[in-house]
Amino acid sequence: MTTPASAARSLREARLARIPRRPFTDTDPALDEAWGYRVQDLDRAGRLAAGERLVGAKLGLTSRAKQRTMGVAQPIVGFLTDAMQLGTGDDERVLGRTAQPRVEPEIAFRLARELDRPLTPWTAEQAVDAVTVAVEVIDSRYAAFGFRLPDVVADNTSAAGFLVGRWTHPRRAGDLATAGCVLSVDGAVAHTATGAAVLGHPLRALVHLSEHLVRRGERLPAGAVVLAGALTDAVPVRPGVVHRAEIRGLGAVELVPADR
């Protein structure tokens, strides 16, 4: 069986070389989700040792359709570091460090307090001091995004970058479950959805994250960013093109070419 340490090294090499590899489960079908998180832990430790700073967490497989496709009954969790934070004009940075980048619209939460205990749907909102629209850049280390559950968990749920909009108080955002979302590429609508695409309500992503952290004896500090999960399918990042996510009540955010 592929050891977590060797898998973490292989994924790091694939990321730095920008050359996708075969999924580990192609040769080791017995690998499981727990193995994937052991690999992810080693990846995170390596990044932090290299000077990156943990700034939050992200969820994947938050739509029921994607869960059915993967044969799982719950989302998966990855981590975010400051090296993944993007700004206006950073599309060239994205293209220069990824192999097959895609973007997807998300709802982002900022924690009001340390997340160190299980939340309920009723207490999740109290754990948030701000909410906004975000664009996440994903980039799988596996060719054509072909993987099974242990592979994508090991690959930190394909995390590559994120760009957040202007933070607003949750009470000013309205009902996040019914908020309409539009993902557009150079002004052309690519996908639409509502906040309910994330587990029926985006705050349920926080509930799942809190349970995940408690099981693993981990916590997130106040001020950490949490990406609740993709609202729509992802679209490939194209050079020189504006990728825009807009959510009613939260505004819009754009991944814009440097020369725009």
Second form
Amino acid sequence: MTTPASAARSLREARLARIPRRPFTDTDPALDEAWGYRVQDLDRAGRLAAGERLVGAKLGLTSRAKQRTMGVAQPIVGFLTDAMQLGTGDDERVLGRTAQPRVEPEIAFRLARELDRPLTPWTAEQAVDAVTVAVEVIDSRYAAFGFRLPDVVADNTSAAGFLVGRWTHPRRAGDLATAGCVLSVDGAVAHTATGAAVLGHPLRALVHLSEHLVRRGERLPAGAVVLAGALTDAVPVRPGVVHRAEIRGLGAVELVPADR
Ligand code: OOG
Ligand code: MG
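Okay, that's the form predicted on its own, but what's the structure of the form predicted together with 2-oxoadipic acid (OOG)?
Full assembly next; the chain just shown is listed first.
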């Protein structure tokens, strides 16, 4: 069996070399979700030891569209570090450090207080002091994003970068379940959805995250960013082109990457 340590090492090499590899489950069908999270934990420890700072968490595969396209029918959780945060002046470099990047529209929450207990759909809103629209840049370490659940969990759920919009108070945002979302590329609509695409209501992503953290004995501090998972399918990133995510009540964000 591929040990978590050797898997973490080879994923790191694939990421730095920008050369996708085969999924581990091709040769090791017995690998499971718990194995994937052990690899992810090692990846996180390595990045934090190298000086990256943990800034939040991300949910993945919380919409039917994503589950169907990626062939994995359950939500997954990954971590976000400051090195993944775009909008700090070098967004355009995203193509230079990814192998097969795609963008997807998301809702981002900011935690009002430490997340250290299970939330319910009724308490989740109080756990948040701000909400906004985001684009996530995903980049798989597996060729053509071909993976199974343990592989994508091990690969930190394809996390590569994220760009958040202007934060809004949750009460000013309106009903997130009925809010319309448009992902457009170069002005042309690529995909549309409503907030309900995310587990019926985007706040349910926070409930899922809280249960995940409690199960693992982990917590997230106040101020942490949580990406709730893409509302629609992703689109490939193209240089010099405007990739725009807009969500009614939350505004819009645009990513315009330069050629590598
Ligand atoms: C897995 C990550 C999915 C989302 O928002 O659904 C994800 C992938 O599609 O490569 O980030
Ligand atoms: Mg995502």
